[in-house]
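Just one chain follows, in the form predicted on its own, and it is written as structure tokens.
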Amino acid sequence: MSERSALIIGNGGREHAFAKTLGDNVTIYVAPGNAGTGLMSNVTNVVVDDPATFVTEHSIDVTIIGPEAPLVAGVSDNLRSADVTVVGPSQFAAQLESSKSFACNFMDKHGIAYPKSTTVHNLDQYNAITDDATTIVIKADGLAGGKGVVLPESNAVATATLEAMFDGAYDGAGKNGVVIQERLSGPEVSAFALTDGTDFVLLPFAQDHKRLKDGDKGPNTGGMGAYAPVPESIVSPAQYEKIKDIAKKTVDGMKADGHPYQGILYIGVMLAQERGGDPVVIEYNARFGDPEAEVVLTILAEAGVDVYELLKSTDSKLNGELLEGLNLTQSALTICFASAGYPESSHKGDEILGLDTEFPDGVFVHHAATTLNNDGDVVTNGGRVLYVTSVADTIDEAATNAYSVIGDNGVHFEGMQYRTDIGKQARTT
């Protein structure tokens, strides 16, 4: 086994960001992966019972958890206990994400700005907070895949919907709690912070899409697409900062508690018109976004940051040091495809195609949702199957260039959904 080594738990988009880029000369194991990761020349899929063994029989220098749930089931905690170095914050700080409640709860102790919130139980406790649907937000309690977020346009849709989380039908979120918060208005960034526990560094900011139509209509789902980094124009130097220091409230917050967070934070924030811009916590994740890691991994990978080494340090001692001097001058998008009938239902086992056409420089496919049928073709697996992510000098740029590749004689499949707006917030074009 080379020195420079690497377990990722995972089979998204975003675990395909993390293998592109950690490095060629980086051994790389994908479990379960996808398509995409398993063509990978220092890549190899494979299926993991149990990663604390795994990573010790084939003497893996780090492991990194990608999507929430085996964080929130522990396997940090576990692969900790047997001396393994990870990236991904406890069982116990996850709970930042896993919980809304307890989100709101940590928030209101430590002086972090958030929506008012309140959590019910039933609709009787809804009922006694608002008469006007309109006017809030309805959160299920628990991990729904990126779906437990709904605006109500009515007191019926929020009735209803509140009786579906009770219910269960949101993965089972909600069931024992809904919050309930109020509705702001503004833009949205996401922020993501490297932290050892101690120390921390802000990634370049990005903004995701989470409804599944152009003009952000539709439901939300997981993310419709991204890019990075997001200008001053949206995010001034006044607003960074503050940002920064709920970064830094949460940081010590954890630390105060007796949990250090180590690992990737993701803060959610909206510059709340209602608060004359100041940013204001939407949510909390214990890891990367996704499709946001699509972009920021890769604008980093770019400027020449050693990924690998820096994801690593989370588990140690942080190395801000390979951050010092990013002269950023790239930008990133990428844009999700989605099976037919997302988010409700998934479609699977659609051909795609155009994957072999002849990309501009710099263009490139993340696998997410994707498999290999008994012929061999990659096919739809459901839910957001795929992304075409760009780089380029200007934003304008990378979505021309990212666009220029979908349709009939581009990447395609039946029944796919996708965006035609993503980046319009920082597109001149």
Second form
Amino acid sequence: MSERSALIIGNGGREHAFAKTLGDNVTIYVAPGNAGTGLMSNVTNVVVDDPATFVTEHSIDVTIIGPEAPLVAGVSDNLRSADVTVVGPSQFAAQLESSKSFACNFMDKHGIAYPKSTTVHNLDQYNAITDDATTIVIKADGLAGGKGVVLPESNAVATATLEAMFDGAYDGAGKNGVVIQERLSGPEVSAFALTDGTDFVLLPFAQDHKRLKDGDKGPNTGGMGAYAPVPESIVSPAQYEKIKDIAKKTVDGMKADGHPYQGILYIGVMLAQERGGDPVVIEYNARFGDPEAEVVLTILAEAGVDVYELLKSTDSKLNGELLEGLNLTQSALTICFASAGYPESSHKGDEILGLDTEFPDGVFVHHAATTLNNDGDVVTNGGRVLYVTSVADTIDEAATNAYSVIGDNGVHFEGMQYRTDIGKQARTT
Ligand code: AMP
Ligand code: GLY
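Given the form predicted on its own, corresponding form predicted in complex with adenosine monophosphate (AMP):
All chains and molecules follow, beginning with the one already shown.
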């Protein structure tokens, strides 16, 4: 085993982004990975039932847990008790993501701004809070595969949603309570802190595009595209400092409560018009964002940051010096291609064409729900299929280059859905 070796758990674009930015000199296993990770020369896709045993047997240096489900299941705790170096918080700390009520109580206690929230267990309790569903947001308390947040457009939709949540129709999330939040408005920013539980560093911010369709229309998705870094015209230096303060209060608060948070902390903030543009925490996640990882990790790696060492250091003593003097001269943008039917359903087995097209410099593909069929063709294998990612000197150039490789003469597949306005808020063209 080479000195640098990693097990990455997950199968999305985020995990492909980890694999691509850890470095060519790292021996990487991805469990289970996708067609894109499988095609990398320094990567082996593996099926792993017991990560602690796999890592020990293969003497792997660091394990990076991509998605929330294994974190919430306690995989990082199992690994740490087997003396394995892990990027990811404990099961307890991951409640910042897995339990909306845990997160609300935590923010209350530590003076962190979030929308006014009340937990309800039945319709009577809900009706006592509001008679206008268009002013609130409904959040199932628990993991619901990214579908647990609903912004109802009518009272009828709110009632039907709540009934379904109480019934367990959202993967069981909501059975034990649903959080009703005041609905705020303003730009959203994905902020990522790396922390060892005591110290933290903020990574360059990203903006995600959660809605399926152009102009932020259509249903919420896991994310249809992202770009980074976010310009000062969107996050002012004063707002930046306030977001940094939220990160500090979060890290300090978890430590003070006896459960230091180690790993990647995702703070989803809204610069709320209703609060004079002050950042308000919309959600915490216990992991990197997807597709934010595809752009944030890419610009860090392009700027020469040792992503491997930086992530690894969250398990013991954060090496924030790796970001000192960081001079970002490039912007990155990523466009998600979803399969027909997404987000309600997805389509598998459609051949993805144009992957061998000659792309402009700085343009490449992050695979997500892709696999190889029996003929060795890359085919769709779920909802968010792949991302065309582009890195260039400006966000305008990155966008032009990325969009130039999409379509009949470039990357395409039957029924594909993508947005044509990724990064628009930061673009001048
Ligand atoms: P979440 O999964 O909590 O990030 O919510 C998904 C999306 O719903 C967010 O990215 C926001 O666009 C929207 N959202 C969540 N909470 C609120 C809120 N309190 N006010 C307005 N929009 C919200
Ligand atoms: N892109 C949003 C998320 O990862 O939750």
